[in-house]
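Here you get one chain, nothing else, as structure tokens; it is the form predicted on its own.
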Amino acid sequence: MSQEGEEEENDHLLFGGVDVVELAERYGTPLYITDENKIRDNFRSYKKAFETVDNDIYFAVKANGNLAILRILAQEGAGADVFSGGELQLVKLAGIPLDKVLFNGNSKSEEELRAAVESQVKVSVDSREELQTLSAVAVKMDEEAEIAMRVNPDVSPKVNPKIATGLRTSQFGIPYNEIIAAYEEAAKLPNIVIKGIHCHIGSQILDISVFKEATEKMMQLVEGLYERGIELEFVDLGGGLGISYQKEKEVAPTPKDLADMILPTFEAKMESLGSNLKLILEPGRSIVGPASILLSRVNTVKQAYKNFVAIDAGFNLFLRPVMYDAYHEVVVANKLNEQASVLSTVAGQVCESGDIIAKDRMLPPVKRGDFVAILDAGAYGFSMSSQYNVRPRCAEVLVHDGAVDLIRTKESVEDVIRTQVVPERLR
């Protein structure tokens, strides 16, 4: 089995035109490998799909915060959806224009609100209390705060509940039936400038009919606001478009499919209002997910309750299978053409029985020293990693037309412990 048909005669997986086994020998394992061309192509597919309306594509930085990747997206004209002061700092360093940044989040600190106002980025206000706090912060700074309100639209996508963010029971956003009153309050508060309206209904969405429902609800709100004299500059419909993790079972919708679901409602409402609102989208996974793999080395193979293939990457580096019971295809990167004849379970090296990367997969016979590649690992991979068990996080490389660049160095144990301080009395 190969990644999108990329293989060569020596049975090695090619990714971005590069032999991943050679990368392992050069940079060690575990190793995140990202294909620059895939990122650029995925981003451009969004711009093309929505070209009939004024649009901006704000990359969801939470999906992947590597500076080199953010720089690629900045070159492509991306904005950014940020969820923390740290992510705001990242997009500044990457050169993403600050007028194309939305500071999102349900629990922003006053320090983060000050940073947003000081940086002159738009704030997605998540509650009426936050609205009042932001106004007070802006007044104290003698600055204006540009805002959108995040709506909880009570839309239920068919996804893991942990990544459904638009449910009525979710902690995110202002309830749909309260949003008009919240905007009326915002219009009266000092130093608050209303710019848009925002929602986000979830992640890894494959049944995109829910986007039509969300668009209809959001545009009804826009109409209600206009009737009250509150006009907007943009509507942000969030992200969430899913990708195909199981190639033989799932067919992922494309940005064009998403556009076909959203644009008729959006454009019809704009025409009836006589307005020209900007449409903002916040894709993350669908841009970077398929663009990376996580390459690991087999430490041991053990026939116990089942055939365990233990690799040198666990949920410290790749949390999704454990946190979400997520499925990722795996391949033996140095044995692509060997017959898959052994039912195997790929386990990580973390001290937890739940550290299973791939359960009950047919693989070629595997031995110590072979290489296992975890596919579609570019979204919520390194960005959710940890240093559990005092395991330093791995390196990352970027491949581009056969060339390779190191974009993150491997940590050392010293990196893991350097911020710890032992009191003098304990020495």
Ligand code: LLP
Given for the second form:
Amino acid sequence: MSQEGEEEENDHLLFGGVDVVELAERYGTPLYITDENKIRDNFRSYKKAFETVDNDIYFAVKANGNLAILRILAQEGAGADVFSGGELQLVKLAGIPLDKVLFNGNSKSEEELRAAVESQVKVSVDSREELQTLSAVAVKMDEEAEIAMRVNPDVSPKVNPKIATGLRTSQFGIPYNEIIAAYEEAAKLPNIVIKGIHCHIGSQILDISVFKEATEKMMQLVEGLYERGIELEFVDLGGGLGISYQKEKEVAPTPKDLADMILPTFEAKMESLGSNLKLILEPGRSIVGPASILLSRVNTVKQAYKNFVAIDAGFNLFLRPVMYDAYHEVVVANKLNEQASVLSTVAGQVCESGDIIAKDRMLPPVKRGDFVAILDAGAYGFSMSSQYNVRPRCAEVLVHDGAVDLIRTKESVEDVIRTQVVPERLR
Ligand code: LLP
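So the form predicted on its own is up there; where is the form predicted together with the named molecule?
Everything in the complex follows now, all chains and molecules, and the chain you saw is the first one.
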């Protein structure tokens, strides 16, 4: 396979040192391609940025639940934020240590609470009702449940409202002014062990001043709890760091920028309390987002109301543009050096007019059989895919210094329909 730096020889996109057109020929399209080194680098930049404090980085599994990717993160020392019993099973398979797992969720089933207690992972408690249920579950199992309260800090990041989770009006977390009372209740409940405090304010945050506001509010709560004799071991400030999807317009804050924004507040409060808290962060997007592309093949080019370039992936495989009006750069992966001279709109292959992946972009002249790569597709890409239109999900490969591994086989139509049952009387 080709190595990085060979762009001049042909005009194919190289990703992780691999010619993606060769990958398309070998594995077919659509194809998610992930660069292992990018994931390791992104994770390490968090560890480096926060090295002055006791910290753990819990990868938000919802962003990308591929087992090989979770293995990479496990090797790097990551913990995990899981949001379902299924994600908990995944991180177990990936070998992420269970003492570095937080079970989140605003609507956990009793079965999930039992799974969390049984696995001895920490639970982020999302309501006072859930606190009581969890206590009852733990008593019944004769086990202890370690908890943090999910705080709704009432802060407002300037992001798409669909991904702002710390607004006062949001369904996530316990209202800020009820937190102290919730902890006082927790302290009295049987088989509940208070360990920490948790918030997550939103996602794709580029103006990171809001993290400072959240940190201040969270540390005020920590102080209030100390005054009442409730001591904690960790503060989890969630994920949310944005990435640069629109290279010309957006500058991505780095983990170091985040550290500079929140550590002074965090460290000052620890000092005044005379305590040593662990800082936990739960990044998803900023670890895996830039590390993958979704490679597709052009099925048709049609000059109609617009110049439509229709590819073999749609919102079944990549929902972000449709769900959040998200901007993703697209490149014609076999014509990198050709002049971008045609105003084009990249459409998916789902039977909905909303299935537009990239609107009004200047691209080189494209024809059937060309390859379109959607960039920065590693976070909330495959993990939000569906089988709409009975389209089996695609394969995934991992590239690493010019080498390639298959990390997910593509589904078959048989896989998609396997769970359906036609009752005898209808046969
Ligand atoms: N922790 C909790 C409790 C979360 O709910 C999330 C994301 C994260 C951490 C990770 O946030 P990140 O670092 O990835 O921003 N599907 C949407 C994003 C939804 C985020 C949900 N929660 C998108 O594609 O933009």
